[in-house]
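There is one chain below, alone, in structure tokens, taken in the form predicted alone.
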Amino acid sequence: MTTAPERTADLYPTRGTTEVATPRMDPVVWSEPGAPGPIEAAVLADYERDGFLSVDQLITPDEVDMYRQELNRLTTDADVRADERSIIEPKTDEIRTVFEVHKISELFADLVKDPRVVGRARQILGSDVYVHQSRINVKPGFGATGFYWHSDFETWHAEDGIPNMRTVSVSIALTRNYDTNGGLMIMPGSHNTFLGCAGETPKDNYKKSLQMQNAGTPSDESLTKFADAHGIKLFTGEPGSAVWFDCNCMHGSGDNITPYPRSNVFIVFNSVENEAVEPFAAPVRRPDFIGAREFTPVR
């Protein structure tokens, strides 16, 4: 197990009085031009431009079936349910998040190490890379909450000390996501700016935020300055489809009141020069299962 080190000089503010927007410091895409990987070169422009990129097939319809069985058995076990590493959807009573699926479960432990998935992301990092966090999202039919516009960098920098937008996500979907069941919506280019949020993090934040964010939530009026400056794509796609993107993303989904669910896998890729620190505007860590502490890469 590895040890963060002290925090760093904090290059974006944060959970202050007022809302500060902070101009991007870090690249987008860190590895040098022409560097081999799986994504093409136009492909890699457009994400370093937009912020995330699409494939329409990362896993072929056997591996879904695969994964979805496994999803399907993790949340209807007692023990899995009764871990700390699962979250409680409020109004169903039904598991709604369990984290750290890479360490419960070995067939998502063996997605994580697929070079299909971390080929992607050490390209776009332009390094080796550990997992920061992973989770699988269930968002079944007929009232399933959503989660509010937010950046993640915005909350990995302040409760879980990750010094700089060296972080990448994906998003594989296990069910077909409609432009009807809460499918996730992002604001191409926002990636560029940070906006650091207002008011305080409260202690074991965590705790309500998995469930119901308040604190990093932006403002209303933020946040339509970034919708009338970027617009609003929403990802659709049949199982097994994937979308990457970058960690200061302003990103949201929608309550899903269809009979259809929506569930994916959901694994944050962190450089390993881009290790954990104290965090930047919060008490205490958030536990380990949420923020990695151990920077092995993964192999």
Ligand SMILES: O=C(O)CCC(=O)C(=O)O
Second form
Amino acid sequence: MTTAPERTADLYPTRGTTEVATPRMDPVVWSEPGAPGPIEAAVLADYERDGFLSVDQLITPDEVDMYRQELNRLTTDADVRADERSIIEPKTDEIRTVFEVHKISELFADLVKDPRVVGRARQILGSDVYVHQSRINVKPGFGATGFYWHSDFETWHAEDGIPNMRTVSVSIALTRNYDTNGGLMIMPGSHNTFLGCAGETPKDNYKKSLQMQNAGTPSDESLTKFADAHGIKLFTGEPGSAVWFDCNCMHGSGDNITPYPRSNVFIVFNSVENEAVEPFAAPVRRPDFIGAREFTPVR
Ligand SMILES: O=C(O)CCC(=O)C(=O)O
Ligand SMILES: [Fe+2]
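Output the structure of the form predicted together with the named molecule; the preceding block shows the form predicted alone.
So here's everything in the complex, that chain up top.
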């Protein structure tokens, strides 16, 4: 008798017939208490409780200018626009997202390696880290669409095969994030519950879900329960400010109908001890530019 090959146990079932809430089985902060790193102990404790932390000035105004120019260069380059790694805004036909910016641009590659950036990721995840995904989200004014409520981990687990919650994102503001231009909203403490979503994953789900979320979308009832229990925090900040958030935070953002773009760079770090395996709830893997298959640690 042959037996199926061993695979990592699925701690977080999702995309079944019904929505299921599972308590988090993983730590939030993976490093030993007092381990060295740029994050102060009290801030790290808040991160553990809330699932996020913000930094008023992660990069300097001069660096912001440089990265913003780079973002403008990328989003106006015809080759970048034609690249499959660029996602176009459905309503306005403008570039909404460019993936793998750390591979497309040397400047963004340097940003990933910067000790202010990778140092925090290592401290939170308690190991070496690699980049699971990087992207710029442009969110231009006058109608850029928001991102519906979701947990990134739900997608990364279901569609990219990330086994455990040992992944962290940083969103660095390259334009001012007002309370009006579609800033990031997070439900504090929501990272401690995994909401497995109802509904099977269609084969080419990622193509649609990058413009608008379908599979992997929480129900109104669950979102109401979560919001009642946790509240909703909106992040505002100057260019150069940053939000670090756990992979299982319930988060999203509204449309941007103001004249002011809300452009951010996102980097997702995963622990090298949590490499992606086969998807847990999808027929096929997403492309590498969305969910990396190269696990080389950032040095
Ligand atoms: O930029 C935003 O508003 C949120 C983006 C987001 O949640 C994502 O890219 O997964
Ligand atoms: Fe997200």
